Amino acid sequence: MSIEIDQLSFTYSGSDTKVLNDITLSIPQGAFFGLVGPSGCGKTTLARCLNGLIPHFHPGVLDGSVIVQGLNSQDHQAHELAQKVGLVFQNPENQLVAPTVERELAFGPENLGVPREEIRHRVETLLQQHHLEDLRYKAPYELSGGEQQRVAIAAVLALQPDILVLDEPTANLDPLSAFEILQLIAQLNQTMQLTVLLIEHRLELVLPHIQELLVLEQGTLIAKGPPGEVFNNPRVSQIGVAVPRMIQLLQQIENPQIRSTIPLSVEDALRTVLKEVRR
């Protein structure tokens, strides 16, 4: 398994409040996962704990475990798990730290002492594509904000890891950079096979590609499973978790075959419509 989570609780230091309340879970290499659940519910906190900020830089009462790629989260240090585990931040401005694109790539592997020749391979390799060549001498602040989170995701690659968790990273992007962000995700998934775990809202437009929706409220896994298979679960929707727009549109319909049908894409509801009017 890539990611091995047993009975996994979390409190932060100076809290009585449990952020995260005894979760299991396992999630093998090459999977497509996506985390979901309202505001306030424990899943960056879940994310901080793949790759060792929690509990070596967020300290608070840590019970359970969590293995990443065989390490355990609590015996290693984060600079490890970042080799294992790359955690792409919200704002993309809070882990960009360079002068320019291309010193942002190389400035992980720098720190880790990876030799010079295969920093530079590395740089170049990611530049391509990512398709950043343009960018490269330029300094981060000056990009858009799709342009900061696919500089972001390169320099977390940069370190090779073999998991990439993602915390909201279209929550500041406009639709059209949010798209382009998230079938660059879907790719990076199924060309490198990369383990992903997306925390996302704008689940439309990234649904057929995930194997596994995990629900998280207050703390508490509620549900795990197929997406089409957990937006049929009505607790989801009671929660605050935004069912995709056109799964709402098809239950709304009152053909029990049509209402019946979970879409995880536009085409396949489009589908499901137009075989009902050909009956």
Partner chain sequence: MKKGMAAIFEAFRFKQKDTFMHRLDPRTTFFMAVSFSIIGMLFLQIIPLLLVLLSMLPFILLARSTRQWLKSLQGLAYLAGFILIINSFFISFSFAISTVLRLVALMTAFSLFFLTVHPDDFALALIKMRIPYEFAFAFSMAVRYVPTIATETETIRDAQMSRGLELERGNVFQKVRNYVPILIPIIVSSIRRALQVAESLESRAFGSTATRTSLHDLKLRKRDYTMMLLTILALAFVLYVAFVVQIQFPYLLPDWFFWGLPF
Second form
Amino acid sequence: MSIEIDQLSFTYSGSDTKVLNDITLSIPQGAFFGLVGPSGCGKTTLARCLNGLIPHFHPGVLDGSVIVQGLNSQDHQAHELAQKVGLVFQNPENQLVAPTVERELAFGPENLGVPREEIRHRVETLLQQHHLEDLRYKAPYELSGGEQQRVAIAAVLALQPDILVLDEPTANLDPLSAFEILQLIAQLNQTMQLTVLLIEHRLELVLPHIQELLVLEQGTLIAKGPPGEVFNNPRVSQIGVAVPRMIQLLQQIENPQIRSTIPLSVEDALRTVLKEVRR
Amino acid sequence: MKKGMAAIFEAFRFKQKDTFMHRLDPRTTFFMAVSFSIIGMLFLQIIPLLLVLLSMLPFILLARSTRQWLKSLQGLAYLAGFILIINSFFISFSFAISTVLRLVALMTAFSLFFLTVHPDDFALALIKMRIPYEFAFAFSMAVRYVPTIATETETIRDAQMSRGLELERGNVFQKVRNYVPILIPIIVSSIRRALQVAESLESRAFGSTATRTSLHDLKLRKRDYTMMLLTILALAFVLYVAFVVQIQFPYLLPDWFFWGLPF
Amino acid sequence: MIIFENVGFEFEPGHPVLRNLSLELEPGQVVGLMGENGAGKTTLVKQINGLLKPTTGTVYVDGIDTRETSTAQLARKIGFVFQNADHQLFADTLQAEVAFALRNLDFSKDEIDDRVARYLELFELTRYQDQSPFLLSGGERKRLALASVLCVEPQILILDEPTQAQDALQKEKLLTFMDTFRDPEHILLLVTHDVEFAVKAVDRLLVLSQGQLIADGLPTHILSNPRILDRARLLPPQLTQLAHQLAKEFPNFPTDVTTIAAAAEAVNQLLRRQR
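Next up, the form predicted in complex with the partner chain. The previous block was the form predicted on its own.
Let us now look at the entire complex, which starts with that chain.
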């Protein structure tokens, strides 16, 4: 298992509400999991637990355990866990700390004291893989939001983590940039066997890639399973999770065959409808 | 997109260029800038100050930064005007001119450094000079977020003006108070930003116990030693003129050296 | 009524952000403005309340040339809710926050008290009225920002990316709220990237690309035009995608469906016809 969470509860210092409540969950190596839930349900807090920001950076009361790649997050500092779990945040602007893209990619490995030749190799590889060569000497403010987020993802990958956790990485982007980022994430999962946990509102765009969907409400995991199954659960739509439009649509079709299928994409829905129409 | 307020910072913003000056080690450029500043401070006569200023021009030209330098001087215009008026009023016009020249010389030495040294190289240079990494990094982050905060400030001002805020309304005290609705969101946003940046830093192994390495290294090359040597010679010559010749053998200096306006 | 007459705008000479833009917005409309980042959307809406003044051409709001008035003057008529609530909240209490615009615009004390109470109530914030705005959650801060602009009761309301980082329930509430502005007195201008939301929310859609208006019309028509979508870096709504695919096979299938109900009805009809 890549991530093993056992009976995890967390309360931030100075507060008395449990933001996470008795969460048990395991994510296998190389899996692509999605995490949804209404605003304020604890999604960001869960993400912070995975790379040790909780409890090392944000103090509080943590019960239960989080084990990533065999390391217990309570016993290992954030900088150790950073080599196992890469965390990408919502606002790309605030993740870019270096004056140029090239130096941004080097920043993580530099902190770890990786030898210069090795850093140079990693930076060159990432620039190439992520098509960032033209942006090498650009400053963060010279990049578009989509480019900034691509750089932020590459900068996290420079630490060569096994797991990538993304907290609403497309919330600030225009639709096409969002789509490109989501495609990139799916591709990283497929080609590099990276374990991915994606927190995202615009799930429609990546649904076909997602193996399991987790639904969080007020700190409790209320549903877990393949997307089709989860969206069939009436409780999920009640709490403010947007059910993808194609699923909503087919649920209102008179034909029972169509009504019982759960399409994960427009192509899926089209195929189902065409099949029934042509029968 | 460049917006009004952000444009002010344009003059001080480092631009990556491939020139002799940009290729110099930041320590060399730093040494040159400090030496020129010292030289500028040594004289109060118009002609020597003009000479100091002229001697810096080739380096500005060499750095292909003339336009940015002129822009930064433009920003100095108000202050220069103020000095000119006050000093001519209380002392003399001649003195006023030499004070402004001195200011321009200092500013030029300053620009020479900031226009040709990459902020991150500056941070590296600080580390090389045995200043702790945290300090050097704080400096480079400050430079990094200047344009971001400038743009944000403008958005905040626009948001409050849309709610009917008039900055010019009322007496002096009220005018100061009018800025509160702008200042507080700037502070709050900056704190929020700082927290997010800190999370991102933590997530990328900042504060790791390992000894930090660096993708780029600074090396003093032949050109750096040459420039430093030339600078030392120039500095020594000027110090000699200023402290030995000027004081003990002033008659050796030509008349133009002491030239000034009669009013 | 808002009129743009051949409006051009540039921050720096030679780099136009808006080019020769003409446009009329009439009361009774909910209008969407879309376009890629940097297309000039924000620059355009800032012309309306005079935060920016046109370099060439003229902007009239209710017959007044924006160059001849101030943003503060226009603030009585125009409410502008910025994308990030943190960019406008500053007061010690929620009450003071809502009262801010009313005080700036010299409303009477009684009127201020009355409106503050009403608008806090309307946005379900009354129980926090003496608290600091900074203790609120993200969604509550967004509501407070809205209340603190709407209390002026402007005829024209501009919302900049109101759905950003909002969940489905919050978006539903926003939609209901926007409906209350759909009357003969008001103009609501929504700046957004959210195609799925826009198609539900607006009666008329404007698309901006590189400072020029490249489309103006019914959202269903525009959002099913691949050329426009491409230029504006937008993705078509999924219902539109499906409708277009089905129309390729069955030419009678309507491509201008925007609601689930309408689409379901069209598919059901298709199934019945084929039987």
